[in-house]
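Listed next as C-alpha cells is one chain, alone, in the form predicted alone.
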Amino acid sequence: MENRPLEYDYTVAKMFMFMAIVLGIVGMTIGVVLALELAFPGVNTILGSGVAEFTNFSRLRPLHTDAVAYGFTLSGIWATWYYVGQRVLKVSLKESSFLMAVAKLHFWLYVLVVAAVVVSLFAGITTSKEYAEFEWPIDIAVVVVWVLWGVSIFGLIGIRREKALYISVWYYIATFLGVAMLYLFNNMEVPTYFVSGGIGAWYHSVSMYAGTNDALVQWWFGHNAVAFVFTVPIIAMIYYFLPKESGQAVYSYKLSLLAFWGLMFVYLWAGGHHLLYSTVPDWMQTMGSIFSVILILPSWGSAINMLLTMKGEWQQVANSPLIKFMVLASTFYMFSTLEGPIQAIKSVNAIAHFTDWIVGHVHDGVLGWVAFMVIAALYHMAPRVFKREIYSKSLMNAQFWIQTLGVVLYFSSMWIAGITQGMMWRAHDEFGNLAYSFIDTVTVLHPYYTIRAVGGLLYLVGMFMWAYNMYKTATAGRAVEEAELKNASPMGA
C-alpha cells in the first residue's frame, strides 16, 4: 500500500485559486478606477453625488490595497500551500478528516472576513492605520483565520512521510509566524462606544499606542507586511514552482537557507525608513536606513539563486511563457529590493518621501514580482488540479507581454512623476521662497498620471486574460494525466 502513488486532495487549493482570480480582478479594477480619478478627478462624479461618496479616493484606496494584499495575494499563497504542502511533505489531506475540516473552515471563514472588510471599508469604518484598517471584531476573525492556517501547516508537518522539510516549507512557516506576531502587536486596541447620528458604534476602537510609539509600531508592521506577505511566501512559491516547471534543481540549497536566515534577521528592523525626518528618534531612523541597505544581501541571494537555477537552460525562457513569468518575477524582485534600500538612504529619501516614486516602487514589486509569481504558480497548478492541459499557451504569452508593458508604463511614469515632485517641492527662488505652488506640480504631473492609468489598465486586461484561460483550462482543456506533465524534484532527487 505504501508504494501506491498518493492521491492528493486539491479541493481547498481550487477554492483559493478561484478567490485569487476574483479578488485579483476586483482589487486591480479598483486600482485602475483610482488611477483614473487621480488623472481625471471628474470621473468620480459620473455616477452622481449619491454614489460618489462611496467611490471617492479615500473609500476606495484601502479597498484596493487590502484586496490586492490580503485578497489576491493571500488567496494565492494559501492556494499554493494546500498544493505544495501536500506534495513536499508526501501526505494527503484525505488522510485526516480533521485537517480537511480545518482547511475548509479556513476558506469559508476567510470568505466571511472578506465580505465584512468590503462592507466596513465602503461604509468608511476604519482605524485609519495603513494596511491595518480593520476594526476589532474583524481583527478577531482575522486571527482565527490565521490560526486555522497554522493548524493546517503544523498538522500536515506532523503527519508527513517526508522527513526533510523542503525550503519552501520553511518560508511558509516564517510567513505564518511573522504575520501572527506583527498583526497581534500592531492591532492592540481598546474597544470604545460612541454615538454618531443617534446610532451607537459598538465596533469602534482606539489604538493602545499613541503618538510616536503608534507610528513606530505601525511601520514595524507596515513594512513587514511587505516582508511576510509580499516577499517570504512568494519566495516559497518560486523555490518550488521554478524547479518543477523547468526540470532544474535549485541552484544552491545552502544559499536558499543562508538567504532565509538573512531575511529573518534583517527585514524586521528596516521599517524605520518609513519615518525618516519625523519625530522618531534619529538613531531609529538611522537603524532603519542601515538595515534597509543590508537587506540587499539576502534579497539578492534569493533572487540570484532563482536565476542561476536556469543556468544552461535559458532557451526555456524563450519557449515557455510560464517560465517567462517566473524569470521576470525574479528580475523584478532584484530590481525592487535594490530600489527600496536606495530610497531608504536619507539623502535620497529627502527627495523621494511622499512622492509618486514610492508608489512606483511598491507597484513594480507587487505587479512585477508578487502578481507575476502568483499567476505563474496557479498556471503551473491548473493542469495538475483540473487534470487538463492549459487551454491556450499563446494567450498566456500574449498576457505576459501585455502585463509586462503595463508594469513598465506604470513604474517609469511614477519614477518621472516622483522625482519631478521631489525637485519641484524643494526648489526655491533667489529670495528663498518656494518656486512652485502645489497646483504647479499637479499640472506638470498630469501626463504621467494618465500614463499610469493606461499601464494599470493594460495589466488589468492581462488579469481578465488569465481568468479566461484558467476557466477554459478547467472546463475545456484537453484531458491529461499528471504523468504526462513535467514532474521533476525541486532538489533534483
The other form holds:
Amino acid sequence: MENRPLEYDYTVAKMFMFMAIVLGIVGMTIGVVLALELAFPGVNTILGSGVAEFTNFSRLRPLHTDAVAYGFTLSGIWATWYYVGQRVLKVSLKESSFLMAVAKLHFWLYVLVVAAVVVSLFAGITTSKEYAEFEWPIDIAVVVVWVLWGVSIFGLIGIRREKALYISVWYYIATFLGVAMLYLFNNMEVPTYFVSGGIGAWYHSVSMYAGTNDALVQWWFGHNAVAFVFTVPIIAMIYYFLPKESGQAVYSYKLSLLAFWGLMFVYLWAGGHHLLYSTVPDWMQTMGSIFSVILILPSWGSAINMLLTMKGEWQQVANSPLIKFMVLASTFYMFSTLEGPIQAIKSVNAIAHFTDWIVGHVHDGVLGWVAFMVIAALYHMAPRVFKREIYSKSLMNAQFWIQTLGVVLYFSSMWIAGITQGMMWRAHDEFGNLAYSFIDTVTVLHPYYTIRAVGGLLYLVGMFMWAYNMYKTATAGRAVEEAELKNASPMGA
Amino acid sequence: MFHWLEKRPFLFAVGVFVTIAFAGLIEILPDFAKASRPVIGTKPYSVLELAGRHVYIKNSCNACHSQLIRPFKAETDRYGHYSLSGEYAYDRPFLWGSKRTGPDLMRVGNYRTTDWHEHHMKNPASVVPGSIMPGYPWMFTNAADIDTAYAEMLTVKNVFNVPYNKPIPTKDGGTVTVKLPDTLDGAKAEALKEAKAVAADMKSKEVKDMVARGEIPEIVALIAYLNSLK
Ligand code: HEM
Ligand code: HEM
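Can you give me the structure for the form predicted in complex with the partner chain, which would complement the form predicted alone we have just seen?
To see the whole picture, the full complex is given below, headed by that same chain.
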C-alpha cells in the first residue's frame, strides 16, 4: 500500500460552487425585488409597464422560490457532495472516468434545466404547485438529472476504500431517496396534447389528482421538499464541515444515530400541518400536528450534537467567522424547528396560516440555517479546491454581521406583520361584525414590508461580499501548502 | 447493529427508503380509496372558464390569493360558507394557495361583478385605494388560449370521467349540463358565445371590439372564471 494522500478531483465541485454563487445572487435579487414590490407596488412596473407582465410580483414569485431552492441550495448541496463524497469515502473521481463523465453530465444537464425553468416561468408556463411548478417536459429532465446524481452517489460508494459510511453520506443518501419518491408522486400529470390528439399547447398537462387529494399529495411533497432540500442535506454539510473546520470530533455518535433515524421516521408524517382546518380528513391534520411537535426531538438532536461538538472550544467562535457562520446556522436551525412545531399547533396555526408569520418562519430557516451553511461550506472548501488562502477574513466577518442583521430584521418584521394580520382578520367589533375590511389589514403592513425589504437588501449585500471574497480567493489568495489545510481554514487579513 | 448497517450501503438505503415511505403509505392510501365526490351544485368548468383558470395559473394569482375558507366565524363572515371537500372535485390542480396577501377568492363570484373585475384588474388601486396588487393590463390584449382549455376538457373527460354533456344536479333541485363540443371549432364557437355574454357587461371598447372580431382576450376568460367561483 502506498502512503501518498489521494489526489481528489474537484472539477465538478468547482462548477457547482460557481452555480451556487450565481444562482444565490440571482434568486435573492429577485427576493429583494419581491419584497420591494409588496412595500412599494410601483416597483411592479419598474422596468416600464410594457414588461410588467414579466416583472410583477406574481410572475416573479415562483422564480424566487425555485431559484433559491433548486438553484442556490441544490447547487450548494451538489458542490459539497462532489467534495465531501470523495473525501469521506476515500476515493477520487479521477479513479473512474465513468463517474467523472456522469458527474459532468449531471452538471451540464442541470444547467440546461435551470435555463428551461427560467424561460418557462417567465413565460407563465407553470402547474401552479408550489415548489413543483415545472411542466412535464422539465419534470422528465429533472428526473434524469436526479438519476445521474444517484449513479454518482452509489457509484462512488461502490468503489470506496473507507468501508463505513460517514454520517454525512447517510444524509446525502436520504436526500436522494426522499426527493426521488416525493417528486415522482407529486408530479404525476397527464399531458393534454397527447390525450386530445394534438390540440393546444404541447407542454400543458393536467394533474392526476383533483382537489383535496391534489392538495394532500402536494403538501406531502411540499413539506418534505422542505425536509429533503432545506434540512437533510444541510445536516449532511454541517456534520462534515463543522468538525473539520474546528478540529473537534462529533460530540456523540449515538445522538447522530438517534437523530438520523428519528428524522427519517417522523418527517413524512408532518406534511399535514400545511393543511390544518382545510378539507383533508381530520385525522391527518391531527397526525400532522402531533408529529410536527415530535419533530423537535430529532431536529434538536442534530443541532445540539453540533453545538456540543464545540464544547471547550468556544474561543473558536469568537476567532473565526467561518465557525461563527456554522454555529449561528445550527442555532437558527434550532430556532426554526422550535417555531415550526409551534405554528403546527392547531390553534396557533389558525392565526398563523396564510400570514407573513409563515414567511418569517421560512426565512429564518432558509437565510439563517440553509444559506449560512452553504456559505460556510463553500468558504471552507475554497482553500482546499483552489489551494489558496481565503482572501479576506475581515470581509467575511463583515459579511457575517451584515447578513445576521438582515435575517433578524427579516424575521422580526414578519413576525409582527403576520401576527398583526392574523389578529386583525379575526377581530370582531362589539356588535359581532368584522372589525376591519381586508384592505385595512394590508395597508397596516407597509412599515413591516419596508423593514423586511431593508433586511433582505442587507442579506443580498452580504451575498455580493461572499461572491467577491470567493472570486478573490480563487484568483488572488496566497498559495498554501497541504499542511495548512488540516483544520481551520487559512485566511488572509 | 447500526455499525453493521453502515458498512452495507444497499441495505442502508433500503432501510432509509422504507422508513421514509412508511408514513406516505399510511397517510395517502386510505384517503385515495374514497376520493372526494362532488357536492350538489358542483359542476365542471366550461371552455371559457377553464381558459380563464389557465390565465389565473399563468399569472400565479395563487401566489397571493387563497381559495380555501376555513371553518371560523371570521372567515365565513368575510368570504361565505366554509369550503367543502366535494366542491373541489373538478379542480386539477387545486388552487388553495399558502399565503393570503390578498383576500380569499373561493366565492368571489357571489359578491363581485364583471364590471368591478374589469376595473380592478386594470388598476387595482383605483378600485381599492391602498391596494398593493399589481395591475394586469396586458390581459386586455393577450388572447386567451382556448385550444389548450379544450384539450384539457377532452383529457379530463377521457381519463378521469368528468361528467361533461351529462345532467348535473343543482342546489335548487334542477339540473344543468356543461357542454363539451365535439370539435375544436365547436369549442371556439362555444367560448365566443360565453365571451360575448361577459363582454356585454364590460366597458372597455378595446375588449368589445376584439370579441366582436371573434377574438377572446385573457381578461374575458379570467372574469368568466372568477364569476364561476361561488
Ligand atoms: C421541526 C421542524 C419544523 C416544523 C414542525 C415546521 C412546521 C411548519 C409549519 C406549521 C408551517 C406552516 C404551514 C402553514 O400554515 O402554511 C411551515 C411552513 C414552512 N416551513 Fe417549516 N417547520 C419546521 C422546520 C422548518 C425548517 C428547518 C425549514 C427551512 C429551513 C422550514 C421551511 C418551511 C417552509 C419553506 C414553509 C412554507 C411552505 C409554504 O407555505 O410554501 N421549516 N413549517
Ligand atoms: C435576500 C434574501 C431574500 C429575500 C429578500 C426574500 C424575499 C421573499 C419574499 C418577498 C417572498 C414572498 C413572500 C410573500 O408571498 O408574501 C419570499 C418567499 C419565499 N422565499 Fe424568499 N427571500 C430571500 C431569500 C430566500 C432564500 C435564500 C430562500 C431559500 C433558500 C428563500 C425561500 C423562499 C420561499 C420557500 C418562499 C415561499 C414562502 C411561502 O410560500 O410561505 N428566500 N421570499
